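Given next, in structure tokens, is a single chain: the form predicted alone.
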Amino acid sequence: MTPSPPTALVTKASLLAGLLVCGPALGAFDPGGFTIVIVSTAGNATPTNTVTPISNTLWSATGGWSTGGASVSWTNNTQGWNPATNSGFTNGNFVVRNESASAQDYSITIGMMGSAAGPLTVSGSVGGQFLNTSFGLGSLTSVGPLWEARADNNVVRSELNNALFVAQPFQVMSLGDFGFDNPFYEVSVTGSVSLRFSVRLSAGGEASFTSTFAFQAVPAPGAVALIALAGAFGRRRRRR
């Protein structure tokens, strides 16, 4: 794949955001909340975007970019650190186009800021589709991971890496769905945690993703052996 020119287009919704005052995991999601950052071999263009909140901790951004005969559209809903689960999560749809005359590069992230304590436990999935809408053989490919989730500068897991899929004229094409469950994460998130896309596309190429990566605090030991201690608490007062 060739790189492409780090010019990065930057979207920020001014949004509510959650703050965890309880449980092991003290953190906290900043109003700037959510970021897109789209970089592309067909040039630069300014995303547009619209963010809804839902509550004080979720809320739904839908936009999209276009440059060149290149495009990208979203629906992303984003929860920032929850104080009544522990937990938060950014998940969405994703569909990637190539009405160009040329395969085209695209780097896509896109995420919310913000810290949580660690321990945690991390979960996710990606799965999509290939569409070739030329009269030739379309293609689908990557160099590395075409999806990975990110908690600051870490990559805590990657999908289809090295995707090479190659279509007939007109052909759809399964990319498969990939899922992860509750591996422990024991770092801190100190910054963000976001989802990054990078394909190469052919002439006529669409692609659609759908992804999540959330996020749980694991309970310290003191507050594991209180809820046992009341636990067995309990038991007794039924025993009398």
The other form holds:
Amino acid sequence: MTPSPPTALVTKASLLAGLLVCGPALGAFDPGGFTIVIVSTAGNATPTNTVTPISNTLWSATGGWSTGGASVSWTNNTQGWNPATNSGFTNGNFVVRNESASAQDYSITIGMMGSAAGPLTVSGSVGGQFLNTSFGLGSLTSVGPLWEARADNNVVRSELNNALFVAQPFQVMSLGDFGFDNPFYEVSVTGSVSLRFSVRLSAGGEASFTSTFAFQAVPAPGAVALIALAGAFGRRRRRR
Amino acid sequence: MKCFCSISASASLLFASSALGTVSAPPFSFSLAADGIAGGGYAADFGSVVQTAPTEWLFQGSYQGNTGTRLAWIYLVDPDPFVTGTFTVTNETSASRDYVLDFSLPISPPLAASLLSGQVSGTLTDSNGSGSALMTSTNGGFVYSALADDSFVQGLMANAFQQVTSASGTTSFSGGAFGFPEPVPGPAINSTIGIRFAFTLSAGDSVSFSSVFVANPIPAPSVLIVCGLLGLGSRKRGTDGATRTDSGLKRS
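We have the form predicted alone; now please give the form predicted together with its partner chain.
In what comes next, the whole complex appears, and the chain from above leads the way.
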């Protein structure tokens, strides 16, 4: 898989304005291991984020962001990064709401900083619901992909391209579910992996997403040969 | 639960003050039972509440009891009344658990008769990457139950069985609806509307539900008669105040 060039959805200025929300550093993460950046047409605000270390390689985050009637909340976004095994994952749930009087755009990026030696196998999924709490027709759209899994800001996988969902007043819609499992990612991760949601919500709209992204180093050919030899040796010994 | 009871009086008073002109959030409450161990309280005590319209409030919050369960919600409510929103439950234990989760909203004014509609959708996720996740109805019952005055009025997702079969996978499901597009007749509702979710969730996994429950009043017969008379009156006025032209009615 050839990584595509990064999409410049988040500018340097917006990165600064959105403020990186960093948890306390544990050994397995680089400093500032957990980041959440939200850019919206509704305005700028500082996210509040509580990061709880579950173990040396596992973190959980809960938080929120709101301005001008727009809000984003995330719950139990768990991230794990194990540099010893060159593996990691992030998963969790986002709820995006628009209580303003007009449609609003949101770009939400949740990332974790770190590195892993490739090649890697990667897997992930996304699913969700759209809820229209207005008294008129409501819509959820995306300009380009709604969901992207990224490594070093290169898109590894995207789903729900040019999505359009239209809901009646007080209607709940399933957005479907999308996933991929173990495509080969040839290169190493040197900086971060992240998930990005890009969505436009009509007034009174609410979108809920559940998403996962995981990666795992592929054992080098030498290691595979060693494992095979060990297995064969063990079998021979058992026969004796 | 003790705390829940002790603050109920003050919360009711706060809500009552809205009728006097003071804007107060309604005492929207939740209760979560995991394998029979219950907890809960007023949603406002576990997060934030924002008034978004003259009669609408947005509740956001999270709760973590001592049962190895995480719950987070975002709900828009109107005591006039409707309850709509999304919550996520994560089972952080090593065994599957039975959950009963209630959201309850006091209403004002009472409804002599009602028209009901409701809907639910959800997403199940293999949050621990074990390769599978399972969410089922508990004992084959409804996952979603609409409640009026704490009594069952409509149910959705009977005998539900949703599963994920890939590591870190997700499955989304539509749980159906009632009262769409035409609301269905419901009972008189005096004090509360609510939604109950009852389900069994596999270990280490999470499920998210977005749902709606709306109860509209059925206008009393006398109100219908008045509306009819008003309509007739305005029609007569319109005819009297218009002159007929070749292109149709034109106001003089």
